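What follows is a single chain, given as structure tokens, in the form predicted on its own.
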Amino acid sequence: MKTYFQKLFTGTKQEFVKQLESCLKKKQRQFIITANPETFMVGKKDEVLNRALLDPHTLVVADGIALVKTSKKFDVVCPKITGVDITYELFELANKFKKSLYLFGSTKEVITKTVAKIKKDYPNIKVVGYCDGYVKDKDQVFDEMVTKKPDVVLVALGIPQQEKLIYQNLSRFQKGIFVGVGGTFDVFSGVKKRAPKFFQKWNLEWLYRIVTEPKRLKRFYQHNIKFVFRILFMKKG
């Protein structure tokens, strides 16, 4: 678990920006993981997730304001840079550099919904393609992206399946900055709503996700509340 903190991301949101800038510049790969304690967890039990948090060419932010605040135990002090946020970023980015966009998760409704506002707030992004979550052949689905060659990949199927399918076919790819987004076409699409901005300026995003939706407190309880106690009797050294 210590070796986990000790790869995030301590730079600036604006040096990370900087960072996703430079690699659609010069066409660089790049795969980043929007990690949670519910990443980390699943990390220890996953041979593929934990291979791909410890690869080196891995860059791994802290998606949520429970590793910024556990990290400091291990001294590594990071930012909170969320996946909904990152999505934004590239979003901008692309539009910017007229750059190629490849969607691929969520369902029919909400991936169709995403596209469709993409092409409406973003003109200059060239989206090559894009798949619902629900298809049976999802290594299918990264092979076309190898035809495609885009330069943004974003792939919304949940932890650990989104970082696995983008890790086990990276090598595939010269180019291409890959990220797993979870539920952020759910938001972007406006079929669910981000938690007010009271409770992301007092980092409560959680707390908000629970009142709205109570099925999420079993997950919770079993990687949230189990990290942090695992945290608190890790030793440092």
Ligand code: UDP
Contents of the next structure:
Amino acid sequence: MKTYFQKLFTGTKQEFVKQLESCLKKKQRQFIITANPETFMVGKKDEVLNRALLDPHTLVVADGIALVKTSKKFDVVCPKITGVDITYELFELANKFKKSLYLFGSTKEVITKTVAKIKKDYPNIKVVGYCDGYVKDKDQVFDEMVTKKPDVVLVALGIPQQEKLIYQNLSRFQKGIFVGVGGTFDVFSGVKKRAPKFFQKWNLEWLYRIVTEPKRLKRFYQHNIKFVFRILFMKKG
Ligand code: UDP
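Pass me the form predicted together with the named molecule as well; I've looked at the form predicted on its own already.
Let's see the whole complex now, leading with the same chain.
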């Protein structure tokens, strides 16, 4: 677990955005994991996710307050950079530099609305392909994606499916920024509400999600509560 914490991006948010811009301009390949306690807990059990997290080429950012706080135990100081933040930054950059985008994941309704909103709000982005996340053969979507050579790829299938699929297909691409963005399209499309400002300000987005979607409670307990206790009782060295 400690090695995961040591992989967290410790620069500022501005430095992170600069890095995104540089990757886009230089046409580099970059996989970004927006990590939360669930990512680390699943990584301990899942071999592919574990390799993805530890790969020196993978950029791992702390997606929420839980990792920002617990990382202090290992003397790691990192900013909170969420999947939603990265998505908006990438839309801005892709629009500014007229880059191409491929979107994969979420329901048919959400993905259609997401694409329509991107075309309206970011007219310079070239949406070279998109697909909902409920198709039978998800690898086949990557076959198509490879042929489009996108500059940015956002995959919204949830943890760990999105990270594993990206990691297993990454070497097939010469360039591109790849991010697993979880429920971001649900929010961006307007189908689901983002936590109100109050919850965002006090880092309580997680509480808002549980209250509005109580079925998340079991998952929250399994990954977040257990995670906090595991870190609390873990030796530092
Ligand atoms: N999803 C999908 N295909 C699947 C399972 C999930 O496209 O087989 C989508 C789902 O519609 C949602 C996203 O993946 O848009 C996962 O959202 P969630 O909020 O659960 O993400 P996480 O909490 O893992 O970030």
